[in-house]
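Only one chain is included here, represented as structure tokens and corresponding to the form predicted alone.
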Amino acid sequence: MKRVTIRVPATAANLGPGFDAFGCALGLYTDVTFEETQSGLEITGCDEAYAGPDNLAYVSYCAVLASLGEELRGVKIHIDAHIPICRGLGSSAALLVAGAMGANVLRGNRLSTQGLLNITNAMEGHPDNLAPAFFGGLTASMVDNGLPVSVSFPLHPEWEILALVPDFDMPTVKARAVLPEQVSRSDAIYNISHGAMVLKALELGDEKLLCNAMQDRLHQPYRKHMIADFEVIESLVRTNGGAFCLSGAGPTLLCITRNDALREKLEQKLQGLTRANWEVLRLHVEFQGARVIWAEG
């Protein structure tokens, strides 16, 4: 194999109380093509600032080759990204997953998906975005003895996921900096109980239960002040019966609903907000994770 294109879905992590644990793959994609050359590195399709050896697709590509004990040759990488950067939709995880899978495919598919998850999690530090990007669907993950463990959960087929994407970004490093080092016992119990209910509500399609359960005390209260219009949009979504949460660290906001009319209502109301411009993306759950969409031997 000399050239391969990997397609990776966007992901929404946390889902309210599932901080650094829950994640869901969504129908928005980044395609990354890898072509081996004799020497050198060439990266196209992204801003020049990201076209060097610290590009995450290249970093994970190199990490997998090192794990395989393979020689690092030259490579051309082309990125066709439709996942917004630094918006809380897993753009960084998508590049890590693409690079790992691209290297593995080009060198004979010798590592399992779990093996690739192990390698990329060592770089990312938490598997909440990586797991759904690799496996698709809704996942919950933990790290045990330094290795990620992920399981999949069922989803009711009638959920509609609306991603409200603003015209400003928020790097994850900045979003993590506002979080406290310690939390109270009551807040920890609150999130554990609500997280369990979120998973069951998503399975049953129980919108009322999901709206009540998708509350958080570990990260959203500290991050919402960094996001223009957060409380206004939260009130708007909840008043109209939708479940509401940050997507990952934000600033994208998620509305999960079974009400087909909610999207139009949101679009109309969002036009009246003046602090930021918001785009409403109607996304389906992507049950297939990262995959090869084109290969040339």
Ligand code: HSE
The other form holds:
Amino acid sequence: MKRVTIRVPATAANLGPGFDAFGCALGLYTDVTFEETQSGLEITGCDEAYAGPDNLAYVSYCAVLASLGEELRGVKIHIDAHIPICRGLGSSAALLVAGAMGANVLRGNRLSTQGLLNITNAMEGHPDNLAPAFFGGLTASMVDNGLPVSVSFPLHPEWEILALVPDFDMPTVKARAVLPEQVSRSDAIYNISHGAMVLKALELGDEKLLCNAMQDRLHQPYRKHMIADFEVIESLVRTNGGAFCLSGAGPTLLCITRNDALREKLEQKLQGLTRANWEVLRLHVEFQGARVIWAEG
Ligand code: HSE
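Switch from the form predicted alone to the form predicted together with L-homoserine (HSE) and print that structure.
So here's everything in the complex, that chain up top.
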């Protein structure tokens, strides 16, 4: 095979208390095409600044070839990204996943999805976006002996996920730099107990339980000051019965609800905010993970 296009879904990591562990795939995609050539690297479809050998799709492409013991020849990469960049919706994980899968498919599909997850997790450092990007749906992950282990959880079909995406970005490195190295026992207990309830509430479609459980003490309290309007929007969502959390490291905020009317209400209220412009994306859960959508040669 000479050319392949991989489609990878956006992902919302953490989901409140599941810091670095929970993630959900969403119906918004980045497509990346890989075409083998005799030599050289050409990357199109992204800003010039990302079109070099540091591009994450290329980095993971090379890592998978190395793991397969395959020679690195030339490659043309075209990125068609609909996942907003640096907004907490898994745009970096999508490139890592696409690169890994692209290289694997082009060289005979010898690695399993778990093998690709192992390689990309070594680059990303936490599997919470990678697992749902590979497997789709709702996942929880742990890293044990240096290797990621991910499992899927059932989700009630009627959840509506509103991603509130602001017009400013937030590099994950910056959002992780504000987190404390140590946490108290009571905060750890708070997150473990709330996290278990989040998974059950998402399965049952229990909006009241989800609204209560989707709270966090390990990362959101430290990050919210960097996000204009965080507290106003949190209060707006929660007083209307929706569950609220940061999407990944932010700055996108999530409202998870079964109430159709909440979207219009949020859109109206967000227009009145002046510190940032917020776009409301109405997304469905994507139950299918990364996949080949086109192949040739
Ligand atoms: N779990 C990660 C974080 C997600 O919150 O920093 C961002 O990649």
